[in-house]
Structures are given as C-alpha cells and as structure tokens.
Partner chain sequence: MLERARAPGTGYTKMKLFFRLFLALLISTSSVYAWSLFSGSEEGRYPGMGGDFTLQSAQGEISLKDFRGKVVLIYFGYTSCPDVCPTSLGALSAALKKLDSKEMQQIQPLFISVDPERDNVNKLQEYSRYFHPKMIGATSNLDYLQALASRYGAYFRKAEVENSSMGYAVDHSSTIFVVGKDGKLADMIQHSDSPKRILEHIRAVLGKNI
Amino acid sequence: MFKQLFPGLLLGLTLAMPAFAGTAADDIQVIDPWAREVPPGLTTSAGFLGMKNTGDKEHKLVAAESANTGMIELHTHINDNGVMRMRPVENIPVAPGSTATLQPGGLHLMLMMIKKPLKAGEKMAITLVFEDGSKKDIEAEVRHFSMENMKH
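Structural coordinates of the indicated chain alone, per the form predicted alone:
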C-alpha cells in the first residue's frame, strides 16, 4: 500500500515546497533605520538604513510606503559634470550575504509630501516592499542631521 501512496505523497510535498520558501522580507535584516528631521513647513526628507541579505538569493527593494508621506521614491546621487544630483532608481539590489547601505550622499529613501513635521527623537513607520511582493514594517528614528556632520 505504501508503494501506491508514495508517488502521490512525494508530488504533494513537492508542490507544497514553495509555501515553505522564505520571502525577501524574511531574508532581509534591517540595520539602523533613520530619517532626517525636517522643520515645520518643509515636506521633503530622506530615510536611511542598511539591508543585510541573510538568504541565498539576491533580493531587491522596489518601493517603500508610509502613512506620514504622500510618496516615497528610491533615490541615488550621481555626479553630473561635477554637480551632485538626485535621481530615482527602479530598485535597490541586495546580494546574498551582503549589505546594501542607504546613506546620505548615496542611495536613500526620498520621503515626499510629508504630512506632519519630523522631529528628532520621534519614530516614523515605513513599510519596505520587495520584488516578490513581501513587505517589512520598520520604525525609523528621526534624527537631526546636516551635511556639515558628514564625514568626508
């Protein structure tokens, strides 16, 4: 009887395997998320964090969302004939076993149409969205930051 059931059992387990596979959100460990403080009247800021891929395949951050913004875009800085400019990017890849760093002067989350001022010491809820549709909710600490504080 076991010989008759085995092929069906094996097929059932094989079809169920994708349900046991981890998602990008499961594989990505978020490190030190923070957002730049903005005074009242300003509606644009930036978010920064590290994303460590603990899985065995590349993952991509494709979007981010927050109830405190009208929109979040993934951005980078480029050197355009000696002038640093921000540009949107479609995604931010994170190779297996490596860390992608979003930091001032590089890749970052562009927080736009901020609905209430971001004050140092507060937390801002952000949802990261990955290529497989999985999501990871994080809380970014709001910090005071100016370009003068950057290490060159």
Second form
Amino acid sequence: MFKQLFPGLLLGLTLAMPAFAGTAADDIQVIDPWAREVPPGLTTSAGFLGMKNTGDKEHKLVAAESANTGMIELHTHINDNGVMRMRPVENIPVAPGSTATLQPGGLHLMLMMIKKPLKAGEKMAITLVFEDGSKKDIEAEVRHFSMENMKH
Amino acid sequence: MLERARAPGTGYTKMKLFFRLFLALLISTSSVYAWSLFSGSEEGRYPGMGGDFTLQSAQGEISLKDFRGKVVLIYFGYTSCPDVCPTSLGALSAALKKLDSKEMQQIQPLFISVDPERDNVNKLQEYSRYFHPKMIGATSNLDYLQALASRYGAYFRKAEVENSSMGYAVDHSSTIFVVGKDGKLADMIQHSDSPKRILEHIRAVLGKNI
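Output the form predicted together with the partner chain next; the form predicted alone has already been displayed.
Let's see the whole complex now, leading with the same chain.
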C-alpha cells in the first residue's frame, strides 16, 4: 500500500512545489555579512549579518557551514545584569517582512576551529542552512576591530 | 603619622600623644568615609573595593603597585571569547587611539584572563598586543582570580555548555575597571559604552589625578 502510494505522493509534492512561496534561501535577503579578524594564535571568531525575510512565511536559520572552519554554531549572548552568558541557540527565526540581525554582543555565528587565520579585507565563504533544507552561499567580509568601531 | 608619634617625649606623654593621634586618625577616617557616602568623591567612590594584586605575565610577575602614577585600565576576560571580549577591547583600543602621547604615557591597559586553563602567558601577550601595543596580558590560578574579581566587583564562572563543541564558556561581566594613579578604584565603564564614552571616563580620571 505505502509502496504504491509513495511515488504518487512524491510526484504530488513535486508538482505542488511551485505553488508554495520560494524556498527560505530565495526569501532571505542577506545584509552586510562580515566576520571578525582573529587575534594571533586563536582559532575562534564570530560572524555577523542581517537576514531580511521577503517572503510571506517564517523562516529559520538552522545551521551554517564553511570550508575554513571545523564547526560553526549559532550562539547568542544573554546580558544578565552585566554578566554576559554565551549560549548556543537551535535556530534563528525571521518573521515574514522582518529582519533578524546578528551583531556584536548578541546573536552571532560562532566560527570554531578556524583553519586559515582570517585577515582583514579578505572574504570568507559561508553557507547558511535553513529549516527547509535550502542553502545560501554568502561571502563575509573580514574586518579588523578598528573597522567596526568606525561604524559606531 | 604613627612613626612621628614615637619620636618626641617618653612614657606617659608618649602614650597620650599616641592616643590623641589615634583618635584624630579615627575621626578623620570615619568622617572621610561618611563624606564619601554623601559626596561620591573619588577618594571613597568604591569603599572597600579594588586593591593591589600580583599576577603572572610573559614579562614575569606584575603587580598593580608597579603602576603607581599611572591610570590602569583593567578588563577581565578570556581569549577564546569570540565576541564580547573583542568588542570591549576593540572599543577600549579605539578610545586609547584618541589620547595624545602625553596622556598615553600615564595609561596602562591590563587584560586579566579568567581562563588560565586555556590561556598561557605567551598567548595572552600576543592577544593583548593585538588590541594595543601597551596592553599587558596576565593571569594567575583560579582561586586567586576568583578572589581578585570579587574584590573588584567583577564576576566570572566557568559554564559547561550543552549542545556545543565549545566545551565550556566563561560567563563573565564585561566592565573596564579604571584604577587611579593612587592605586584606588576610580571608575567602572560598562560593556555597552561607545569608544567616545570610554574616552570621557578615562580623561575624567586622568584629569582628577594630575
């Protein structure tokens, strides 16, 4: 029974696809992605970006990957009366029409086990993975700390 | 003061003088303390807080005492902190760049690692110099650091983090402690302050201490 139904179901889903809004990767517009230059001797850093949801349903960033890191985790900071607690989050939701911002002191991509040191001015290729499995390749600009403070 | 009390007179006179001096000292200290509670003057802005310490750096032992006559800027953090520490140290560095060389001569930035397990003195030196060539990186054993942090009103605690390959993070306060030229805690700069605000805090302490 199931074996017979399965191909039909698969076909049905494939045909129905265009009726849905685009994938998360299509709907999410990435704004100003950047990563912080790594101080010498270290292999951890952080990546930041804005994600604007131009679609009509909620999307979630669930993971990120890069060939230049051993691991990327989604983290946030909780400012608990002046004590900064860094914790992983399972996903970063973006409501339709709104923008989620990953920025210093809050949500960030924690770049771990960095293989080649990040140097200011270079680009770092990162792939964002969304809840529907769609992926988006981005190029994060590597910035020295003095470049981020100029923006304040 | 007590030294001088021993010099003149003998016996009873000496005792009386000593007692009077003691009384005078008691009255003056307590009134300074009482005054500080009302006025918030720099003398007793943080009564009972701060104080001397000795730590290990790549240059050997360093003590807060070594920097009398300078304004010391202290930040407690750890090098594998990917965001909060670089943000604060970056803002501090941006503020220091605005000081002229005469002002900078009177400044000593100090990064104290609260993660001696992962941060050795050489790593700390490299890390600190990345943010400012004059910044010293130092650490000690955990018990000493815990006591030191609590004297300054800083907080840190190793936090095991689930679902992360980070192993552990260190929850910590992100405050820049400003120690005046007299070695006393003079000001605290909060995490969210901009380089401009940090500069104002530093200049205020520099000005008071000349």
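All values reported here derive from a predicted model rather than from experimental measurement. Here the rigid core means the biggest group of C-alpha atoms that line up within 1.5 Å when the two forms are laid on top of each other. Positions refer to the first chain, counted from 1.
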Once the two forms are overlaid on the core, the CA atom of Gly82 shifts between these two forms, in angstrom, by 3.6
